[in-house]
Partner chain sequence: MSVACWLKKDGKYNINRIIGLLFVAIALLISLVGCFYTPYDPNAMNADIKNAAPSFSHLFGTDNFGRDVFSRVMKGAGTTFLVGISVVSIGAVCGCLLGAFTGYFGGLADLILMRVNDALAAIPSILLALVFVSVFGSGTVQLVAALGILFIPSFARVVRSGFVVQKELDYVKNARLMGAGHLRIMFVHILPNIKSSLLSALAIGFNNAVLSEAAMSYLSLGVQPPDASLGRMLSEAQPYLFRAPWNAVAPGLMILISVLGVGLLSLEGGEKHD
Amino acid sequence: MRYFIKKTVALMVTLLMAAFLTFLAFEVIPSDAAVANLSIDATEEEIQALRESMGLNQPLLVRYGKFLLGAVTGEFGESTQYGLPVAELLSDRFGVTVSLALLSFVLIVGISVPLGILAARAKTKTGEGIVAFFTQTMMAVPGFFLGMLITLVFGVMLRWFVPGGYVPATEDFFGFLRFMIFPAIAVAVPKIGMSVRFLQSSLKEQMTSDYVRTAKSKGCGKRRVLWKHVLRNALVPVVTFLTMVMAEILAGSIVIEQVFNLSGVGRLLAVSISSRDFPVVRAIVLYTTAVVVILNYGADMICRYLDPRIKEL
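Would you pass me the chain only, in the form predicted alone?
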């Protein structure tokens, strides 16, 4: 319980610090949101009037308080490019990014865990060499190139899906899955290679531990030792790695979303940066930071459950 309380307090403090640094970073940018909303022919009186209506003339701490309240309630102001509430823009694209992340994560875990176990149990140099070849190949292929290759082969040549033809799940769930599985594969393949190598290395390290020899000397079979003891301990570093992968995908797979023409958070971030739409950029930066911090917190809790020997910091 003490470990949980300390980690929860650290989570809240980290989120508050992240919110303050995000707010401060955009305050020191040499740009004026009022000027960005007006044309180059705007007069000084019009600029000052808009600054007043937007609250830009208020003290720094007052603006930070409003920003923090907005972050809690989901009110991030209005986009200077789209003229829509930032929360509305994010909610429209959040589902796409989360769907891509979940599908990718299922593929990564569902393929890498069995392959990692098989790789760790390989008894010959040939078997290890085959695993090493395939994992190195998977890690070496850039996601954007794989996405382009998938689009060319499965979209253009085989016509298994329509390139750029994203269908919302609310309209056609199976059509949505049929399209989303391909960008999910493009995201997952390099991560699968990394996960297999992580799990293989961790399993081999655990298999040489004293508790494995003790369990075998007590008559436990190899399969029981593997599933009952070794795998649980070996998953600790893998869980940490998978958390980083999940955070990376949820933060927005910008390149993959561009390749498959997905209107996700990553693509919105790229467009907002190019158009200097700072309210949107600031909200996405804060969202990304919160995702990373919360997922790391979740990873700490899972690792603590898997290995109670983890000491409090």
Given for the second form:
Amino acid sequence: MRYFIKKTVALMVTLLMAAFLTFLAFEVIPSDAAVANLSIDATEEEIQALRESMGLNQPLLVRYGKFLLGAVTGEFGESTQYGLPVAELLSDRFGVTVSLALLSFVLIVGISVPLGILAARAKTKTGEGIVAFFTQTMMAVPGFFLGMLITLVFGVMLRWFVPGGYVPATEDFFGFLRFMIFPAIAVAVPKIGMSVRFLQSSLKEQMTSDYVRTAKSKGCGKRRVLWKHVLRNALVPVVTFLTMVMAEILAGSIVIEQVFNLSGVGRLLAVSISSRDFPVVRAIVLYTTAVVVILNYGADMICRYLDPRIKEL
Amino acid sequence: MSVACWLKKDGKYNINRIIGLLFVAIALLISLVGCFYTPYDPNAMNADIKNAAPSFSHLFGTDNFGRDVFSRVMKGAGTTFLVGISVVSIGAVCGCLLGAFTGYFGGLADLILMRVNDALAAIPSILLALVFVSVFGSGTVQLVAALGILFIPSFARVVRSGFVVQKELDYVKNARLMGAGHLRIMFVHILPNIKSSLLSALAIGFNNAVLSEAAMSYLSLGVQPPDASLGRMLSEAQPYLFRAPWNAVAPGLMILISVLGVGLLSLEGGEKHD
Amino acid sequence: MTSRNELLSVKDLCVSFRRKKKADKVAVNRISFSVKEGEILGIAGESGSGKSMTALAVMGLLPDGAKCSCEEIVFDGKKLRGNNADKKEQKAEELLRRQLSGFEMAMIFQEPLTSLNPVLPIKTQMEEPLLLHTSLGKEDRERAIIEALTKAELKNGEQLLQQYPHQLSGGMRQRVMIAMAMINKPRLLICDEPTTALDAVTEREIVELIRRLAKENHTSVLFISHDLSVLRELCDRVMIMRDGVVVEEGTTEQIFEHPERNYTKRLMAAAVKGPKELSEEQRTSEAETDPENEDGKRRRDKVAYVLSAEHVSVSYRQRTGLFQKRQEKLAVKEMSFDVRKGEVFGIVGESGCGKSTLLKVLSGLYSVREGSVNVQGTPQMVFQDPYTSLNPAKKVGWILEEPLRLKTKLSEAERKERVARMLEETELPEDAGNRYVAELSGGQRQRVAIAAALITNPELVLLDEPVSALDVTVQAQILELLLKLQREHGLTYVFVSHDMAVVRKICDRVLVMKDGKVVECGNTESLFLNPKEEYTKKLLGRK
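Given the form predicted alone above, produce the structure of the same protein in the form predicted together with the partner chain.
Starting with the chain above, the whole complex follows.
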């Protein structure tokens, strides 16, 4: 219980800190939001008037309070580029990004766990070398380059899907899969390389530990040793690792959405940065950070459940 | 130690290491030569040969402005690697100092820095780089600064964890009894002992820097036109993907080869000392 | 005894490891032995003698990369491993081994903490041999587990079931391991250095427990240890191994009373007697400077003190977490003692008694909380583990030069010369200076550590268990070297150890420590001959 309270307090503090940093980052922008919003030949009065209306003349802490309140209630002001409320812009694009992230995550876990176990069993030098080569290759491919190759081969040449198309999974699941599987592959491949490598090394480490020897001395077969002992112990680092992968997926999808012309949050972020649409950027950064921080919090909770040693801390 | 000896492992040639060396050599050669000589001016446009297919006169063809893709890859690789090296240098030097001091002395500063470090590490670096660029504007210098600062935590973490382990070992106590000062202990006694983990962190850092540069430039937030960089070229090639795929494949392969090469070389970097 | 049947017989067992660039390292070289029913066979040897590999080979638990071959290993008439088995035979052997492991033969290991699965409760782990080899129901299993725990002298068995290994003490963990191994009443129990990780008192109890359980269940035991005194106490027969071969084998009495081979004799001498007896001349000179003698009072004034500690208390602060309050723990409480010039002052006690902390205070690494420590000059220190006390990234020459660089203004040539002289004095090879520490043996490393401590000619040298990480024969050599250097340079040693035999041989005066306090302090011989305190007697109980 103490662990839970401690972690929850830490979560709150981290969230507040992240919010403050995000807030502060956009406060120090050389040209402030008001100026960016007007044409170059705007008069001083016009700028002042707009600053007033945007609340930019209030003290810093007051504005931070308002910002926090807005963050909690989903009120982020208007996009300077589209003239729409930020919340509306985001909610339109939210589904695409989340489904892309989830699909990629499923792909990564589904492919890399069996491959990782297989790789951990590779005993010969040649086997290890082959595994190392393939994982390194996967990690070396930039996701967006892979995305372009996929678009070229499956989208343009084979016409299996239309780049930029999207159907929500709730409407037509197979249509959704047809559009999303390719971007998801582009997101997943580098991460699969990473995960296989990680799984291989952490399983190998577990397999050479003393308790495995004890299990064998009790008469456990290979399979029982793997499932009952090794995997159970490897689970804690793997959960932590997968949380990191999830965060990386979110980041990776920024670029991949661009490649596949998917109108998701990531693409909105890239466009908004180019057009200096700061309310949108600020909201996206804050939300993504919050998601990552909360994911880590969840992982901590799971790890505590999985590893009795953590309870003692 | 001879190269042939280093390429061997357990008496047999290590194929991954050979491939790695080959790839790194190719990438280095292309980018180094590109600094002094390119077959064509990489920025010279020629409307007559738009999107020309690869041929003997244009090895990788030409792009939408009729610029020679091979020349641009040579120049772009140079830019990309330079960004990568600068980023890693900033990150490694600052990270080393930070990690060494916090790891060695511990205390409140260590506690606070580790919290900040944890928070930063949890958030994907490209997201932070995007924030940085959106605040300070896009361009090569900003990109290097952004990525360089963002890479500090990862190096600091590696160095710190090494120092935390090493400082407890008896040889450090021994050095103190001999009268060695803290700075001497940190950088003369301890640092050589974490060389191998630092080397692999450097390799991983370089690869991440190259990939990040490519991604940022691809989003038009890094290296600005008309300068060539590998990510930038990929972004420019995308609209003509079907008509002139070589525009995308050439810089893409270049990234792949160099990152894979460094990755393969760093695989057993830790073992080569014994 | 001859009428007993052979339970395990091993013929021509070889174990080797593949190495980089070099020929395979042979760990076990064609050894044969057998264990009779109900017999306790001990295998003794120094590290690297192949004794653990032999045990692991019998259980089929050799690490990856080990090559194993043998004429045959037969357990109870069943062939566990044959000579030239093809794939099919190997599979059958593997299956048989799995059926026997944990049922008819069981094993316990050196490190009970890592040998137990850290994320599973004790119950789940102890249940496994029952699940795999018996058809007991859930309740019967639980009953069997509690019974096994009780037999291993773990009282609140029921409470233990849901606990995890990290919540238990070292001794309890090893008892759990034993209970788990004995749960199916195996006919053969293999123990691989089961007491090495434990302190002296627990070690005794564990050995006693193994003996009792083996007798009760008529279990044969193959007991591997480097500690000859343990083997002497426990075993019916002892086998001495060295460099992968059997040097000598016989009943415990034969081996310990009438060893035939030179190596065995050396091993016995090193273990039981410590270094060579001090010369007669020295003894008299020691007696003269001994102030506890009749005319001690008069002499005391003349005695020069190199170190004096008065009412020293040391605490260290422990922080269990970011939000917890700091806890102060007293490691040393109100200790007072003096160390005279030119003597070897011993500090003994079990692990955790605060002797290492005390030493760090004397060296100036830790600060004193209360009281005062007066030391003449800056003492140098030799640490227990030469693997961590020498910088692995530097060459020996560099390591030895470092104190000279820091403390003297000698030129590089002069430093080099001093290093060369020191290497000679510590009987290290001349070219040792150009090697890395990793290229040296344990004994050589400790010589380097001693050389590094003595190279600046300190008056006082603190020795923190300097021989306990070493093999017995090497121990004797290092102790001899230490005494030689002390004589030649007129050094003063503070010698911390948990090994009473070593202390008796090397120290002039001894201080017995427990829980951070002085229990007793006095002349070595008189303290060993008639100890005044109960605790000292307990410590001396096992030589």
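Think of the rigid core as the biggest set of C-alphas that the two forms share within 1.5 Å after superposition. Numbering follows the first chain given and starts at 1. If you're wondering where the values come from, they're calculated on a predicted model, not measured in any experiment.
Relative to the superposed rigid core, the position of the CA of residue 210 differs between these two forms by less than 2 Å. The rigid-core alignment places the CA of residue 237 2 Å or more apart between these two forms. Aligning the rigid core between these two forms leaves the CA of residue 170 offset by 5.3 Å.
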